[in-house]
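Given next, in structure tokens, is a single chain: the form predicted on its own.
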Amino acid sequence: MKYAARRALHSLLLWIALSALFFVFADLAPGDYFSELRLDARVSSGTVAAMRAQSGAGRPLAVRYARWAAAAVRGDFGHSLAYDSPVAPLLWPRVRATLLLTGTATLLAWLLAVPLGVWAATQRGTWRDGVLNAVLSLLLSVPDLLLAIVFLVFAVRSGLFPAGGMTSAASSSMNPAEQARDIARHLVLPVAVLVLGMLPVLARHVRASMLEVIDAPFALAARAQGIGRRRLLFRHLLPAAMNPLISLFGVSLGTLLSASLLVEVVMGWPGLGPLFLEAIMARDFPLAVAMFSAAFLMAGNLAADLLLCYFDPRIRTG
């Protein structure tokens, strides 16, 4: 528990540190939402003006930091003028839209890299290995824009899939079986064009960490005791390869997090990435969706710290 409130709080601080920081970015870049509606003809300057003094965006930067703090403490982020209303009810169903399609593709990353990696390991050397290693170089070379763009094509020419959304027009009229088919088969695309990304990476490691324990004298002990060939990978070699694999779970999130924005963009997923781009053109509240997705990176290495300390007694004594 110690351990657990330490390492918490580090992740607070660091948020803390990361918020400033945003704010003091956003606050240097060159514009901002009153500029560009200077531009509008129909928009006198005195009107521009009103609202300038109304948003406090002439106030210091410190005033304003502190303002938006202990607003963002009761849960309030601002208001978005573009949209006329508070940013929070913007964020929510666009957060949970894109937790949704980062931890679908999160767990089916997992779950095909842990086995292939295991696998990748047992048939080193072997031209099974070389197949797999060019497949997954394949795959690690090509981008995640290039493949979400050959996806949708294929969901435009060939009409198994829906080509963006996350639902269908007729999801209000379904029932709560019908709504999650339709849902499910709207993810598809975009959860295939995240693991297709992603696996590379972590099958890669796994095979890594399998190889430095595969030979080990414990690994060899308990060959000769006779255990099974399934048993020992996944009950004994598996568990002691698994410090470097939680630690890369945890970077994972934030790597499949960042690619689940642009993937979003380019096939219509009603996530935070649509959501951020529009912030930024509009030069509104980029911060907020900023500052969230600095949040899933931290619960996700937060997440990885403490599976360490429960796997690894060495943490714990340490």
Contents of the next structure:
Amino acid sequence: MKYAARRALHSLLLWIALSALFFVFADLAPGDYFSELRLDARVSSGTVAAMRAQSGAGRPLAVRYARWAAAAVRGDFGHSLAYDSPVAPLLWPRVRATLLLTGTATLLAWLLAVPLGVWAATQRGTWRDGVLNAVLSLLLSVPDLLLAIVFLVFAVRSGLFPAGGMTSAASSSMNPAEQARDIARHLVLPVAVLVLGMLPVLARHVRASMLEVIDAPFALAARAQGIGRRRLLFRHLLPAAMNPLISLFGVSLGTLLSASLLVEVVMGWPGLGPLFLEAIMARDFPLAVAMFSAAFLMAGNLAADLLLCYFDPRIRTG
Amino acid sequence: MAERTKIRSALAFLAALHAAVALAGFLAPYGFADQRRDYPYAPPARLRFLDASGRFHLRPFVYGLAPDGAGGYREDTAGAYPVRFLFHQRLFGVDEPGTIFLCGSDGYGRDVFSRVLYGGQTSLVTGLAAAFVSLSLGLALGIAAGFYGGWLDRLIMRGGELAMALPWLYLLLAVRAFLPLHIGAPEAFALLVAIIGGSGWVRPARLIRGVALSARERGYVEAARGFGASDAYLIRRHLLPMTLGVALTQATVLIPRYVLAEIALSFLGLGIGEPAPSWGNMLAEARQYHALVSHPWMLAPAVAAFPILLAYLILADALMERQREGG
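Starting from the form predicted on its own above, please write out the structure of the form predicted in complex with the partner chain.
Expanding to the full complex; the earlier chain stays at the top.
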């Protein structure tokens, strides 16, 4: 419990340090929303100056950070100048969409990767292992971007799946069950891209960590006692091979969120990625979005730490 | 031994690909900015050996292109243009007004094949240079942390945690967001290398720190220290050579990742801008998928990246396998 609390506190401190660092850098950065706005001939320079004054951009850095942090704690992540609306209501639907996409993809990828990796480990040295390894290597070398674009072209040409977006135009007139079906249909392709991108990495790691334990003396002893193959693999060996995989779960979230950004942009999925890009281009509120993605990743890493603590008594007591 | 063959063939393959890209000025039939505005989105040219009357020609030729009335092109058998080799200081080409677009042309009538070769220069050099930056930083910081330990170690490792707290693409974009958006191509290139290289030092630094930590305790390092060797000498003669294997393996992991990073950033419009080609900004044109559906050859840059990524992957796997066997 002490370990868990320490990890949680650590994540929180890291998050605060990151936000402070970002705030300073964002302040040092040349140009802001208003300098981008000044390029717009329809807005007079007087208006820009007035808007700048109203936003409190002239105050000292520390004061602005304190105000931002205090507001962030209350769930208020500032004001978007481009949308002229608070950032939080803009962010939440995006966060939900990204979570839906990455959550589904993570779940599916692990469900496929674990049996595949375990199977590959039992086939070590045979042609089946070789073929699987070759296929996974090929898959690993296909850029996610290419995969996303090709799938999109497939969707457009075949008409089997909707080409991008999260909902159909008629979504608002559907009943909840139909809406869910509609979203599920839109999910298929982006999830497929993410799963295909993540699967080879995960399966290769599962195989490698299974190989670490497959020849261990306890495995031999268990086999000698006549324990069945499946029970041996999944009840005895897999838990022993679990630790590096749990750490991988935390780390892989970062890769997944990055891949998801590209997929969201290409497939028009209304997640955090396109919003972040838009915020950067307009110099509007990239800070808030970045801090959200950081929070995701940290939550993932924290979850991995806690799982590790739950699965491995050595870490709990150590 | 199988590892050695793998390493050698992957290296040879990579060398050939890099050479092809380096020699783009000679191998490509057109310059990267040469436009044939009268041939937008022309399909890949078909090299022919048999003419309309069925006669065989040793020298391949292409037919001219004529609009087919539906927005596409058909081959115009009235005009045949033999492929000329060592033509205008390039490996091959055809006489005007003929065109030889081996991978088709883009919306401005620029040769996609030539642009993939030239774009490779941007993308691959970004990958190599950024990996060099990352590894130099990783070596310096990793060795400093592992060798000196104490507060320096804690500072560097905490800094690393900060850099790892964001998903890498978000980190790249965030860093990019702090810098001016509208800049010229040379500045954009330098910036890209600095951002990609500078934000990726953590993983190599951690690995190298581990090696340095164990190296510090080795008997011969202790002995050298006992004889009065300076820190600089120990690092140069003992630590650096020991970390080299890890650094090389990391290079084979980082380079392909950074090539992809360049593609991602330029694709999103935050990297190298037109008209200088890079694989990323060429793909950006493919974002308009209605164009892509009828012009699939616009995906050529992403397809070109594939063999390079695969070769690096095989190389990295073989190197890691060898390291494991070597203990």
